[in-house]
Every structure is written in structure tokens, then in C-alpha cells.
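Let's start with one chain on its own, the form predicted on its own, as C-alpha cells.
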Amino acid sequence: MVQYNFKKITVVPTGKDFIDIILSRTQRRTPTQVHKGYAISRLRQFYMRKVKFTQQNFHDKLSTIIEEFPRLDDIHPFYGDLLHVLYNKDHYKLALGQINTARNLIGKIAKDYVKLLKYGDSLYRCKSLKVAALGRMCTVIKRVSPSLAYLEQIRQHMARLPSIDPNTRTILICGYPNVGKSSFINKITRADVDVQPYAFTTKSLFVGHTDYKYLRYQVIDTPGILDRPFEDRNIIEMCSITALAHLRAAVLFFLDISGSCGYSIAQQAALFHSIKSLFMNKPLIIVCNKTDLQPLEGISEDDKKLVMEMKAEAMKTVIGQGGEATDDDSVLLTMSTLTEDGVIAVKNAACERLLNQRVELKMKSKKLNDCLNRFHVAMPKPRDQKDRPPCIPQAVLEAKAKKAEETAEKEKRKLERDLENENGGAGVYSASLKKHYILADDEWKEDVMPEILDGHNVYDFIDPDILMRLEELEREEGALQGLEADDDFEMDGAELTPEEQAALAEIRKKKSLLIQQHRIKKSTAESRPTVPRKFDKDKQFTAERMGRQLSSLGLDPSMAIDRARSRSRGRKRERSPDRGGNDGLDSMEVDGDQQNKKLRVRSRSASRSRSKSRPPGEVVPGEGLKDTAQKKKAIKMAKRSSKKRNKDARRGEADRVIPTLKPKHLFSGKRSTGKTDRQKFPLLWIHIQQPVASHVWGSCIRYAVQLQQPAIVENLFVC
């Protein structure tokens, strides 16, 4: 079975786009560098791989533009028209005739440049000619860029068309416009077909699926259709009448009896008249919706006959399946598509018609000969006299009759449209909301209800239980307050005896150092600010009071007191030995005052700066590792685990690195032949024109070695 997917054609480019393409590619896929030492017949090669390579590259992208697009003599007919009545084919085949000139064309171009290459003498000869091939076949795409717009306009809206199987079962509904058409599609399927109170509101085709005996059908919207000569028809009027002349369907004809669509009974028969050669040999079934509207019923005698002789053409259509003239059930039927009224009968009637016609279409093919030799039926023959009738339940017969008494009762029942025309009409008869009320007599449904009486609000008393509810809720609130009362008791001593008393103070005590303790943690040293010694007049933070605390919990006092007395002391610190004292400045030689002042100031500052210094490794007290080796081993792993890390980290602008030591743009490109080494890079000539440090010097030659580059670093001044 042939499926069409029009959702997969390749996008059209416009014409500089695809000059773009091809030339981009061209410059990607084939050699870029040639110089004057080569041999001619080698420059001649080097250009023709040049044209011919573009010719292949225009030549397969045209190829894919036309054979992708459908071909309307190759199509199913159905499709054919359609494309038609949308596009106008004549400028269809147009477009795409352009297309095919355009590719004959680019490649008669390629074979002339390259037999003319052939002959050329020197590298400007052969570079003109590829110049001139190129840009010819340039042109020839400039001149085709009206059809490859048209085409891509064309893909684009036959990807937005439905996904319609010309050979597989389907249901076509219509009709007029606003007769509720998209109402029952969207009742029988999923589709979501946009339903509005006005005239062509559909305005292509639409498509639902549904399933009937474990068969799936599709159901085709049509838009509505008008009454008048073929040539006046447009374009959404033309897509209904091309699905109705060329898909074997099963034809559902809406009729609005109700008028509300703003069309006469009359005017709908009409249209099926002139449009009745459409549905020759198609199960066709008369639909009047709107029934909640006006009955079938309650239209006048010469509408009856109008659709009396609608009936009888759709008759025809059934005597001509081979069925009888008396089944004409199946052919006219009522429905509402506001109340789901005769939706679902609709529906099994036109599925079931539309499968009697295909299993005989197959029954009279040719391929039936050859199934029935595969199978055997076995007729039953009776083995006695005996009269065995179908039993049937005496429950099941009873709810067969209450059944067809309540259908009966539903027909007769009378619809608010009858009891407002038998009331006076339209403003001066109003519907009773409370007369469907569910109470236990209905003499209570027409009762006025009072909201307020006595000063209360009704519907506050209405509950019979309320008294016994609003005790419960009382009983629930006190046990609640109970246990409220029991979570915050305090014990009072008065009634304990002087052991529980003693108990209970101890117990306090306690209770109040825990307390303070965990207060005390909070507020370590680092939190609360350090207090001058200026300012404690009082002497509260004296040496001897914390070594009374000390001893009195306990604790030897001596070595915090040192420790602090050693602290508070100046931190005058002798020169090392390693630094052999004054004797080294007694050897110099120095002249003045001024000399000595500067190299003491330059000493202090530099004792200064290594006493506030502490190795790596050593321990703190308090960082919970046991020694130097320990610390070390830590200081490893830590480093080890945010190196990752910080190799994935971004990097700024400001960051001191290069991000890549060797860019691609940089490093990689086309070589020369019988090379094998990379671009070669100039000479890093690094100038220093003031006095720098040690480690500036360093910072050049670190930054030379990464880019991999030779490097002279000249410092021009000299000291």
C-alpha cells in the first residue's frame, strides 16, 4: 500500500543560499593551495577537480528537488487534484521543468570548462576558466530562484496537509456549512476540529480515526458546500468535491432540519441534487442533525417530501450494493450532536454499510477462487425431531420490555422548544429549572425555600444532628486543652516531702549549668570581642582570678598563667646565629649614618616579616592531625582532589593562563607536499626597558614555553 508522507521533503533553499552551499562546500572538500612551480598538466587537474566537483554538488542537490516532489501523473488521483485545485499544477510542473532545465544546463557548462581546461597553457589561463565555469553556473541558479521560492512554498503547505489513505476505509461527512459536521467528527474520534456558530469555519480537510468490529476507519471533514455552478466554486469548496469524486467512501449528507444554519431545508436538497453524480457507487446515508432543535417530526409537508426524495436517491444507492428496497433504516437517520442523540448509531450504520460494500467488491474479485479452496464450512444438520427453542431468562425478558418502555416513553416525551411554542412562545414562556429536583414528593419542587427566618440563617439548622455534632466537637476541644495543660505542668514543691525537695533543687541546679555551659559555647572567643586592657579598670580579667577558677575546678594553674604573662610581654627577638650578628656588618664597608639607619630599618623589617611566618607542615593545636608527616600527607591529598576541580573551573579574562596551548586555527591546516612539520612561528623578541624583579624574568620565559615558541628576552636596562 502506497503511503504519502509529504512531511519529509527536503527544504528548498533560495537561490543565494544555494550558491552558499555548493561554493562553501567546494572550498571544504577540495584542495585550496596551488603554486607557479607546478607542472601544467598538474594546475590543469587541479582546476577541473574544481568544476567538476561543483557540477556533482549542483547536479545531486537538484536531483533530490525534483525527485522528492510528487509527480501528479504517478500519484494517486485523489492527491493529483488536490495539488491541483491548491497549487494550479500547469505552474507545478512548471517549476519543477525549470528545475530539471537548470540542472541539463550546469552540466553542459561543467563538460565544455573542462574540455576547454584541457587546453589550458598556464596557471592564470586555468584559474580564468574555473572562474568562468563557476560563476556561469551561478547565474543559471539566479536564474531559477522564483521556482525554488514557489517550491518551498508548495513544501510547506503540503506538509501541513492531513494524512489521507485513498484505499483504506472511510467515512466522508457533507454537507452545508454550520450543519454540525466538525460537531460529529470530533464525537466519534479524537480529532480536535475547531466548532463555531458560523459559516466555514472549516476551511481544508480534516482527519479523525475510529474503530468499528476491531477495523480502523477514518473520518474525513470536509468544508461546507455551497449551491451554485462548478466554475463559481473555490478552493475549500473544490477540496470537498475533489474527496468526494475520487475516495471510495462511505458518504454521510448532514442535513440541518432545525435551520439554524442559516440555510432552508429546501436549499440543502438542492445541493444534493446537483452534487448526487458524486455519489454513484458509494453506500450514501441521509444524516438530519439538530433534533433537539426541531423533531424530525415537527417539519412542515413539503419538507418531508424534499427529504422523502433524498431518501429515495439514497436508496438506489443500496439497491445497487445488491441490498433490498425495504431496509431503508440504514438510510435515513436522525441524530443530535449537542445531546450525543443517535451519534453512535450513525456511526456503526455508515461503518457497517461502507464494510457490506467491500467484503463484496472482494467477493466478486478474482482472488476469491483461490481463498476458497483453503476453507470448509460445515453446516449442521438436526439429529432428531425433537423442538429445542432459545431460552431466554425470565430477568432478561423483563428488562428487554422496561427497556423498550422507556424508549418509547423518551420518543413521546415532549422538549422545551414544543412546550414554549404551546405556551405562548419565545419571552412569555420560562422554563421551570425545578422540575427535574430529586425529592421524595414532588408536590416540594415548586416550594419557595426562605433564606432568612426569625433573624437566622436557614441553612445554619437544616442538619437534624447538629446538637449531637456540636458536642462532640466540644468533647474533642477539652480533651485537646487536657493535653495542653499536662505538656506545659510545672512541678510545685509544696506537696513534696523534703527528700523531693532536695531532688527537685539538685535536678534544677543541674538543669540551670547545662544551660550556661551550652550559652558558653555559643559565645566562643571568636564571636565575643576582645577587651582592651585600657579598659578593664576594674580588673575583673586579671592572671590571678582565672588561677583561682583554675583551682577551684580543680586544674593546675601554672602553665596558662605563664603562657599569658608570656604573651602579653613585648616580642623582642634576637638576631640569629645563622645571620652571624654584627660581624658581617663590621666587615662592610660603610660610610655614614644614613647608610646605617637604612640597613637597620631593612633588618626589622625583615625579621618582622619571617616571625610571622610559620612552615607549612608544622602543627597547630587544635587541627586534629598527629604530626608534621601526617600534615603533609594531607596537604597532598587535598591538592590531588581539587586539582580536577580546579582544571574544570572557567576561566576569566583577568586569569593569569591560556586556555589552549595549542589553538587548531593555529596548528593544523593543509601542508605542502613532502613536509611533514607544522606552520613555523616568528621569533618571540621579549623588550624590557626598566629595572624588574626575579620573578618577572621568570613570568616571560614561562609564557614563551607555553606557546612553544623561541624566545629572546633583552633587558635594555642597564644597571
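Rigid core here is just the name for the largest C-alpha set that superposes within 1.5 Å across the two forms. Numbering follows the first chain given and starts at 1. Since the model is a prediction, treat every value here as computed from it, not as a measurement. What changes on going to the form predicted together with its partner chain:
Once both forms are overlaid on the rigid core, the distance between the two CA positions of K631 between the two forms is 2 angstroms or more. With the core held fixed between the two forms, Q501 has its Cα displaced by at least 2 Å. After superposition on the rigid core, the Cα of D74 moves by less than 2 Å between the two forms.
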Given for the second form:
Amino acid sequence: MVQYNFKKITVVPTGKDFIDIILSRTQRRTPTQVHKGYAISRLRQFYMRKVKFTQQNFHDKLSTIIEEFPRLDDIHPFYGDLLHVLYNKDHYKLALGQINTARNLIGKIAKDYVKLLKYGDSLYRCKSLKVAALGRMCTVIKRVSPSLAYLEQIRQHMARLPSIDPNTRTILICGYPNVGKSSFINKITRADVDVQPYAFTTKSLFVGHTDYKYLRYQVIDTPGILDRPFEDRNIIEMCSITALAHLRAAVLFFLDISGSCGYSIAQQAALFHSIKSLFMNKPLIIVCNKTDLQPLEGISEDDKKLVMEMKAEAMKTVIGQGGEATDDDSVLLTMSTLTEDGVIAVKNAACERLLNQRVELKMKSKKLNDCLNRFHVAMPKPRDQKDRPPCIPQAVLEAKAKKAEETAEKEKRKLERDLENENGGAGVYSASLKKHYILADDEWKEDVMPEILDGHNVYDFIDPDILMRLEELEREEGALQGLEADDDFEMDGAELTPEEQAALAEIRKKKSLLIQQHRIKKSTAESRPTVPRKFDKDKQFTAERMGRQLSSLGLDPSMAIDRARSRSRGRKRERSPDRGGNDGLDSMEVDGDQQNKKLRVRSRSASRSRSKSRPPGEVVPGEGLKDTAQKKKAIKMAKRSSKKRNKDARRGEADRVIPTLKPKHLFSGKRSTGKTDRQKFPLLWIHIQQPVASHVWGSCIRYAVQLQQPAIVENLFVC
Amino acid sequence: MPQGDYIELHRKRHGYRHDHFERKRKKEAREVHKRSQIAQKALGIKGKMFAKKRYAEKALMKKTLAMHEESSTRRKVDDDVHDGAIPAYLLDRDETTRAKVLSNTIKQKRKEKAGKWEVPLPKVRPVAEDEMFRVIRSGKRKTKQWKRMITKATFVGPSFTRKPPKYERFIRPSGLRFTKAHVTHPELKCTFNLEIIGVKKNPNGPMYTSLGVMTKGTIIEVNVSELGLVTPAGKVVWGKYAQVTNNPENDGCINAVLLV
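Since we've got the form predicted on its own here, give me the form predicted together with its partner chain too.
Zooming out: every chain and molecule, the one shown earlier first.
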């Protein structure tokens, strides 16, 4: 089936956009790099590819445009005529023709330039040829851009055309403007056509669908037609004329007998007679609309005569179709779309007439005879004269009856809403919500309920067995508390032996010592260096110490020492000098003494001046500073300046020792980014952070030379 | 299914969103910032193209602004100086102008004697022989190198037939043969696609002229019958000279300017 839906046409880009799209596509999808030194054949191929690729893309896109736009000669004549009326066939064909020539021209350009590229002997020449080729192709498109813009506009309009199937059952509505055609279609279908009091509200065809006897009918609403000679008609009227001319449909000619559309019945009758040639071979029904304003019987004699004339014409079409020559009322009908009076009758009549006509035609056609002898509708022969009505079980009948009663009752029952309406409406009457309370005594319904009474929430006591529940809860809680109490375990000192007591005292002392140590460590963490155990000053964690402690406990340390040593032995064996001096006193007290030199110093000073016992954190003004705050700030500044140094484990300002000048991990291995370059040459980087005078540079170089660091000297000049 | 002007219909029936106009206004106000962001962030070819477009827009904007700022105030009018007017103290010095005119005529006479005519491109870059010809090896062992292929655009007349391939020394490939030129009329400023009748003179030498090679600066004769020029005597002019203004081998076409 040919497409009658023009929504699927791809967007036509404007000339400029078209060029941009294709050129950027070429840039993205073809190789981009080429160098002067490549072989000439490679250069030529590179540029030829670009030219051909561009041409191919232009060709493809232009071809899609040409193919997707419908050819006015290939589609149904209804659509062909409609498009001609709307867009002017010649203009349309010209535009498409221009696109076609553009496509051919681009093909020719590409062919010529590819031929020329074969003679290109340098990069520059090939490149200029490619630039010329692409430029010419783009100029062709630029010249054609008005056509592209026109086609885009057409496409947008075409997409909004109604998709009418010219071959299926169709009902066409025509008449003067403002007679009620759009209201009618709104009533019988779901099409939402705009209905306004001014003429020519409907400016194009609209389609809606309706059902009758299990078949779908198209209903087409047309713009109003004025009584004018054919040549003077504008585009909007021509749309309806086209529809009338090409579609095999049932025609409903609308007549406004009240004259409220602004045109008299005489004018409408004149229109009817001028276009009656278009009604040939179509079931015609004359519909008198707006009967709520003016019934058909009440019109004047002249008008009645005109209407009867029209009816006679319409009857002719009935006779012409071989229908009954009765004065059937299915030729002249009255209705009112406002009161919906007679609307369904009109629709049914139109559908019926159309169906009959189509069936007749189909019966007469030759094709049907081939099918007909393959059909056989079997009608069962009645066995006897017994009447066999459908069997409905008794229960169902009763249920139905009950339901009928209920609905009747519902209608009789008085609703709250009715009550409200009676007593003054929504703002005046407020329904009493307590009407339906279920209480022990009905007189309590209107009582006022307090919420708080004697400081208690009334709702808390509403439950009648609330007291019982409270007692239960309390019992449970008591039980839980008892369980908790059982978990507490109290240590009684009298249960231990004296050795155990001594051990306990030792353990507690050691624990408190450890805690103290840990606290000191934490408080000085900010300005204490994190030194690996190798460089640990106090030598707390040597294997010998462990051995001594174990032997003091009475155990044999040799195996433990061996194990520890075997694990810690790396490439370089550290010979830790035996810091003697504390062999005898290797009990736990010594650790604390050695560690807390600072503390010892402070405690000594504190013990000297016992008369002035000051808390350790207090700061008094003095030493040149005016008050506590300033002194605190000074202390803070002093601490801050030394913090970084301490963290780096430097002894003071002048300590500039670099322990390893060439750490192995920085000078070996491959890394692409310069992560290790920075760290390899410390002297260099230090000086680069601050601007330095030239003599400092000199000394730096000398120092580097001293250290025999030729790499540094080299890098000095490189950087 | 939406048919006809359904968008306008919806707008008519339901109006716009309650914040439609505010959003629209804000979006348009934001466009300025977005554009400037794109202008700053776009890189590469996209950035260049955008910058070019924007520059053109800005120039146009500036012009319109200047135009709006023009006020109709009265300004001082400078009287035009007549041609040849000189201040009083130079009144008796007018020999130099005459001398100038004289030297001009002398120059012209000299030029005519020398055979130089005024052309739009008086000087062109000389084309070397190895640029013009490409050596073609021939013979059974490909050792003979006496053939040459011309790498520039050429013109051969309609009655051209090649010499027998064994004897032709200069090969003019058919891909590089042109019959039409895009000729611009210098006064009318419009360009026509005219047929070439022949190559009159190639500035690189008479050999190239005889071969029909067209490089930049070559004088060619074109068929101007479609221009409809007529001599004062009433005869129809159908051939005129034009000078080639581009490098045809790089552009794939011959652009020339008519010598009127």
C-alpha cells in the first residue's frame, strides 16, 4: 500500500548546514594526517579518497531527499491533486529537479578532479586540487539552497496533512462556511476540530473515524465553499473541491436553515446547484442543521421550495444507483448538533447508504464472482417448530431483579449532597459528622468530648482494659532490669592470692605506663618525626632487648631471637651498635625514664619552684609580651616554625643532610611522566622554588660538582 | 492523530504554561553566556569556524551601532579642493607637471616600441623546466629519457592529432587538456565560461607558447561571441584576449581576466 503518511520524510537541512555536515563528516571519517615525505602515490590516494568520500556523501543525502519526497504522478490522484493545490506542482517538480541536477553536477566534479589528481606531483598541488574540488561541490549546494529551504517547508506542512485512505469507506461533509460541519464531526468522531463563530475556521481537511456495523468509516471535514466561479477559488476552497472530486464517498451536504451562518438558504441552494456535478455516483444526503434555532417546518415557502428542489436532485442519485424510488427520508434529514438531536440518525443513514452502494458495486464487479463461488453461508434448517429461547439460570434473573431494585432505591435514597443543597448549599450548611456514631446510648451522640482532663490525655484512657495492660508492661520491664543486674560481675579483692595480687599490681602499673606513653606520643605527634625503626634512637625494639626481657622472665630466648633475626635480615645487615649502659636495669621502669627526658626536665623545674605550683598549660605574660593572648600567639608561632623541621627529623635550621643522594627507586625503571625527575635532583629543585641571585647559582654548581653529580650540573643548564 | 495546525490549536485552547514566558525570557538571557562559553572553550577547527562567524557578527553589530549613533548635527564642511589648485606662493611653479606628462608619453612610446602591452599581471614567477616537464623513460630497457610529459594545463586545438607515439617528444596528457576558461570582464565584474581559441603567448618562452601550455600570466584568446560585443564599425567581435590569473594545475580550472 502506498504511503499516505508523509511524516516519515527526513528533515531537509539548509544549504549552509548541509555543507557543514558533509565537510565535517569528511574530516572525521577519513584519515587526517599526511606528510610531505610520503610516497606520491600515497599522497594522491589520500586526497582522492577525500574527494570521493565527499562526493559519495553528497550523493547519498541528495538521493534520500529525492526518493523520499513523493512523486506527484505516482501517488493516488487525490493526493496528487491535493499537493498540487497546496504547493503548486510545477514549483515542486522544479525544486526536486534542481536537487537532481545538483547531484549529477557533484558527481561530474568529483570525477574530473579525481582525474586531475592523478597528475599531482607534490603535496601542495594535490591539496589545492582537493580544496578546489570540495569548494566547487559546496558552491553547487549553495546555489541550490533556496530549493532546499522550500522543500523543508513543504515537508513540514506535508507532515501535518491528515492521513486519508482514498480507497476505504469515506463520508465527506461539505457546505457553506459556518453551517456546522466541524461540530458534526466532533460529535460522531474523536477528531477535535476547532469550532469558532467566524467563517473559515477550518482551513484544511480533517479526518475522523467512526464505526457502524462493525466497520470503520472515515469522516472527512472540509473547509467551507463559497459560491464563486471555479477560477476564483482560493487554496482553501480548492482543498474541498479536490476531496469532492477524487474521493468515492458518501456526501453530506449541510444546510443551515436558520441562516445564522450569515448566508441565506437561497445562496446555499445556489452553491448546491453549482457543484452538483461533483456529486455524481455518490450517495448524497442533504442535512438541515441547526433545527434548534429554526425547525424545518417553520421556514418560508420559497426556502421550502428550494429545499425540495435539492431533495429532488438528491433523489436522482438514489435512483441512479438503482435504489428504491421511495420517498425515503434518508435523503433529506434534519438535526441539531447543539442538542445532539438527530446526529446519530444522520450518521447511520450516511453509513448505510454508502455501505449499500459499495456492496452493490462489489457484487457487480467481475472479481467477486471468482470469490463468490468459494463462499457458502450455512444456515441450519429448523428441526421443528419448537421455540428455544436462550437459557438464563434462575439465580442470574434474581440477581438482575435485585440490582434493578437497588438502583431504584439509590435513586430514591436521600444523599448528603441533597441535604446540603436543601439547607443552603456548600458554604452555609455544615454536615454533622456525628450523625452515624455507634454508641451505647444514642443520646450521647451530640455530646461535646473533652481532650484533656486533669492533666491527662483523655484518649489514653479510652481503652477499657488499659489499666490491665499497664500492669503487664511494668511487670515485663521489671523482669528485664533484673536480667541486666545479673550480668554485672563484681571483683572482690579478697579472692586473690598474694602472688596473684602482686602480679595484678604489676600488670596495672605496666598498663598505666603504656597508656601514659601512648598519650605522650599522641600529644607530640604533630612535631615528632615518623622515623623508621632502623633509625630509632632509643633502641627499644632490638632483638637483644627482647632476649634480655625473656630471660628475666625465666624463658629461653635463643629460638625467639633466631626467628626474629632470620625475618629481619635483608640485603644489608645492620650492625646496630650495642648501646650498653642499661643492662642491669632492664625492668620496665627504665623505659619510662629514658623516654620522658622532656618530662623529667619539666618536672624537675616544677619541683624546684614548688611554692609556685602552676598547672602545666598555663601561660603568664612576661618576657616582653604584654598579655597572655599575645604570649600564646608567640608560642604558637614558634612551635609552628619548628613543626615542619621536626617532622622531617631535622636537628635544627642548619641541618641540610640528605641521607641518600641517589635512592635506587628513583634512578631505575622507566616512567613516561616526569614523576621521578622532580625527586631525583633535590638541590636543583630547592633552588628553583625561589628566585636566587647569580652568586648563589655559582655556589650551587660548585657544590654539585663537589658532590660529583654531573647529572645535576647538566640538568641545571637544561632547565 | 494530530492534524492541521494542532500546535496553534492547543495554544489557543489551553494557553501557555504558567511559567512559559519567564522560562523563555530566562533562556534567551542565558544564551549570551552560553555563546561566550562556547566561544572560549571550543577548540580546533570548530573553534576557528565559530570565531570567524562571531567576528563577522560583531563587525556587523558595530556598524549598526555606529549607524544608530550618527546624529544629525551640523558639522564643518570642507570645501573640495579643485584639481590642480595650488596655493598662492606656488602659483609660478607649474613646469613640473608638464614635465611629468611629457615623461609619461615618452614611457608609453618606448613601451610600444618594445612591444610591451599593459596587462593585469605584468610580472609572473618564472617556471623552471623541470617543473614544467616530467621525464618519461622509454625503450626496451627504459634507459632512453628523451620524452617529456607536460605537467601543466595545456590547450590543443580541435584539429589536434597526436604524432605517432614513437616520435612524439612532448606528451600532453588528455587529463590536463582544457577547452574552457572562466573569463572575468574587469568592468562588468561578472564571469563567463568561454571557449579557448588558442594560446597567444606564454611568458616563460616561445616553446611553451607553441606547445599550448597555460600557466599563470599566459595570454589566451577566447571566444566572446556570447558577450555580444560589437565594433564601432558594426562588426561582431567574436575573439578577444584574456590573461590567465591562477595556476590551472592546482585549481583544476582556468581563471582569466579579459583584456579590454
